[in-house]
Amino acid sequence: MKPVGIVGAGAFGKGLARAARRAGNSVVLFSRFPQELGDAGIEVVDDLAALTRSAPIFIAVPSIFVGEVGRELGAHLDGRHLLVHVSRGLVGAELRTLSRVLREVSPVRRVGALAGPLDAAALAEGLPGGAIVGSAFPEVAAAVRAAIGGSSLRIYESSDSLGVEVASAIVGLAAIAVGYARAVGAGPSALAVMVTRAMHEAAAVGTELGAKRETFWGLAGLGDLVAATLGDGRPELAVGEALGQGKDVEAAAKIAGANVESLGLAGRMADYAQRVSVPAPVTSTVARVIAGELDTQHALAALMARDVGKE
């Protein structure tokens, strides 16, 4: 069997490596810095060319680096390879997906996105959970299932890759809102109103971009947001909580201890929603909080904003 390839030795990359080992696979893990994982089945390399014998290859780096890494890695790949990214990011003012970016910068056509209620700690520890692969190619989902799936980690699939990636990105924004709302005293009822509004926003923005509305009510959207609301420990929650306690963005990011894609995405997502005339109070409020334009009282009111009428 070919080893599972992973680019990026952050918490999520290491979690994927542990999951792949539990599934009975060997792993080739690319890291620019020395790593000691204490597992002979995980080969740590500093040369991307070493990943050419891997299937699939997971890209576990922040979205701002995906284009650069994809281009560098792509120099060693061809159409036989499979790429799967795990980022919640979208690129540019037009909100391009990272699957699209990887196809643009590499010769690989069979690309997918791993999303849903996954977190690094759960992956590393083997806690029961689920995820979804968005890809137009069924063999990509099958390869991910073989790479990390098992009795405790169920891997679902969707051909609506665009919807999966947009849903994942917007859930990241909503998770910041959840952490913020909790920090300023919102209770279960208020949170329920807010996250319902957030999912309607996600579906509306997603369909404007060309995604299927139903994708947002599945594991990539609603399922992921439920996990965040229940407090699954993802870094976006920590960022939101820190912002709600009055800390600035830099301090909040440091507390989270991880790269939070949503901090850079919020403003671009809010601008896009405004351009296409999609009401997005949760997204725009998160963007304004990050920009330091709202105090806690006005921010909570904006997060709760919703037209009263028929459901």
Contents of the next structure:
Amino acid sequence: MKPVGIVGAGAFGKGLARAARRAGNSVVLFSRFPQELGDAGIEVVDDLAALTRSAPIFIAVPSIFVGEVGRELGAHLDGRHLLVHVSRGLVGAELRTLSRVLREVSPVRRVGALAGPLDAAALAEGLPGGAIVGSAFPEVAAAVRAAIGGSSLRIYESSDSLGVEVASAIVGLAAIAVGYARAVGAGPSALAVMVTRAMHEAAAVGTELGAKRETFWGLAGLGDLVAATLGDGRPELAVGEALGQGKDVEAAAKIAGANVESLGLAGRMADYAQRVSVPAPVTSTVARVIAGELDTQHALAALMARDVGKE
Amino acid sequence: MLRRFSENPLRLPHLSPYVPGPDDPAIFWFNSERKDIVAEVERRVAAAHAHDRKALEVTLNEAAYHEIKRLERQRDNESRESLGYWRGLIRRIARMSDAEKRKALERTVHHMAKDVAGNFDTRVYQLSTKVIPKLLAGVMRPSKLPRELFNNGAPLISELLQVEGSIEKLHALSKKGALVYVPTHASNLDSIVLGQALEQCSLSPVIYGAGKNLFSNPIISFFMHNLGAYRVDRRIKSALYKELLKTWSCVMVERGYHSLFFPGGTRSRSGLIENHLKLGLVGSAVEAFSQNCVRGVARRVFFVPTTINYALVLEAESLVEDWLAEEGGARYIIEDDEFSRVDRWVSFFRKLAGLDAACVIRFGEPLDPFGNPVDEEGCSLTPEGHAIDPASYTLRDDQPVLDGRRDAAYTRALGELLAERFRSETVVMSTQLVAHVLFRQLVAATPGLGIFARLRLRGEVSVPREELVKQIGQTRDALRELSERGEIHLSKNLREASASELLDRALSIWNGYHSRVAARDLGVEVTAEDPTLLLYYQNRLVAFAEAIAPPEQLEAAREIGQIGVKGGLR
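To complete the pair, please output the form predicted in complex with its partner chain; the form predicted on its own was given just before.
What follows is the entire complex, opening with the chain shown before.
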């Protein structure tokens, strides 16, 4: 059995390492800094070349670093390798997925995204849960299942990799919206309307990008959003709440204490939706709140004042 | 008689068998391998169905159902001959034993394979490479026909056709594996022009699938059949037939036959650069590489994204009408367009006479089946420029394996890359630029109108000539910037001529060939006479409309940029 490779020793990277150990695998974990994990089965390395013998290789770094890491790592890889990223980002004005970025910067083609209601703490502790792998290549999902799956972690698969990644990114935005709405006093009904509409928006933008609509109602979309709203400690929720309390973006991000991918995504997503003529009121409202163009008094009112029609 | 020729194209008798030389490309061996290839294709297709009783029955039923439907509609000699067989088969299937079903499948596949298989006759090849260019040149300038026929130098056709790209690399790669040319498709002339381009660059001829409708002319049929074309009958809808075509192409690529597929499927009706590619045959070439890896054969497969760029398109009028009619249900195969009319050919080529580089073929950088660039040795290169073994993409647990789903995913990713390459390898011609600027002016002058309403505005929008020339110049400058960034290419003429010359050239190319006048020069102003033709020619630039528009026409350019998006006109 080849060891499971992991790039990034943040909370998620470590959680994946623990899950892989529980599944009976050895692990090669890349970290730029020394790590003490107290497990002989986890080999910590500071040279990406050491990951070439691993399958699959998880990339657990914030989305802004995925391209750079992919390029550096790619110099040691070829067509046999399998890469799986766990980031929630979409890149550039054209909202390119990170799978695509990895395919562009490295020779690896068999790439996938691990998404869904999966949080670092639950992964590390082995709490029951599930996730979804989006990849056009069936062997990627099979490898992820063999790497970290087990009786407490159900790994589903979808060949609609694009849909999984777009859904996952948009759930981050929706979670900000939920945190925000809660902070400004929205009740369950208003929240329910907002998150449902946000998912419709996500599906509309996603299909425009080439994703399948049904993916948004699966684990990567609806399932993940349910976990976020039920309070799985998602940093996006905390950011939204801080914004709702009138704090500016920098202060809100600091409170969340993590890199929140969705903050940079909101504006680009709203621009894209406008460009392709897809109505996206929730996204554009979040974007305007983040840009400081809309205050707490008016944000919810702006959403509620829109014309209503068929669902 | 004609039907006999079109269905059984003439083959010349061989008094002594042709023995290919060691450096001859694979296609020169085709005749001696044909039987073997047909048998291999039949074996694979039959084997794919033989193991599953239920699937076999479904396959036969489906094939019979579609054939009966087609033949009942056709009501021709073929119907009279074959309808009985299919009706009998569909009646008997339920009572057949497994062995009988397998036999019926083999018989069906054999019949289909025989119809598909082409021929390659070196004598016809040599004749066509020597004589056809001269005849075409003679048609263009009849007074020079005698001189052309005895001319040993480069005939006029090579002035007319310009070939660009890394031709040296293609020469090197053709020795390492199969080159799979994947060009844009605008005209039925494409395969002929591409064949001529290959000949002009001393590259090996290719095999390609040609629509059976093209075989209806016995002369064209004779040449196509004997130059390696295999016949594709687009009227046959059964899955079995499609599988047979893919297997045919897979076996050929595996054996190192350089091939030509048009991934856009049929000709681009709209003139838009194709971005929705049909990947069936591309997928068969990806599979061919996997098949070779599994068998330990080192022969590689290289895809060559190619653009064929015409200043004047032979069938422009029929194509664009068909595209516009698509909203109300498309005709799939145009049987009666300009391609089938000799008089249109003559006036087309006459029109082109004296125009340098009226057609530019651009061979893009070759790619391996996984979208990596390759070096002259045929090694796949990573983004960092390291050489890697393409066979590594077929490994699972360090063993090469066949996997249809995996190869389908590789094919989809390759398709996306090919569509990008089609854009960046496009060579803009003067007619496209002039049509674009005129059409953009028409859109800017009619805010709020839909595309269809604008197409009815025949001769109603005019632009002062001076203003038009200024805009052509500005837009060409913007195109130059894109070209410096490698996002597009410009024809030599477009790079060098003055804006006013570009306008004159475009008008003179259109007028006199197309039955309708595209635009009329009234001296002081130029009138957009036929917005439909202008739309067709300008569509090549739709993807770049915003990037090349002056600020005051950005709104119009955005509207143009939406053409073809979401699959239709609004």
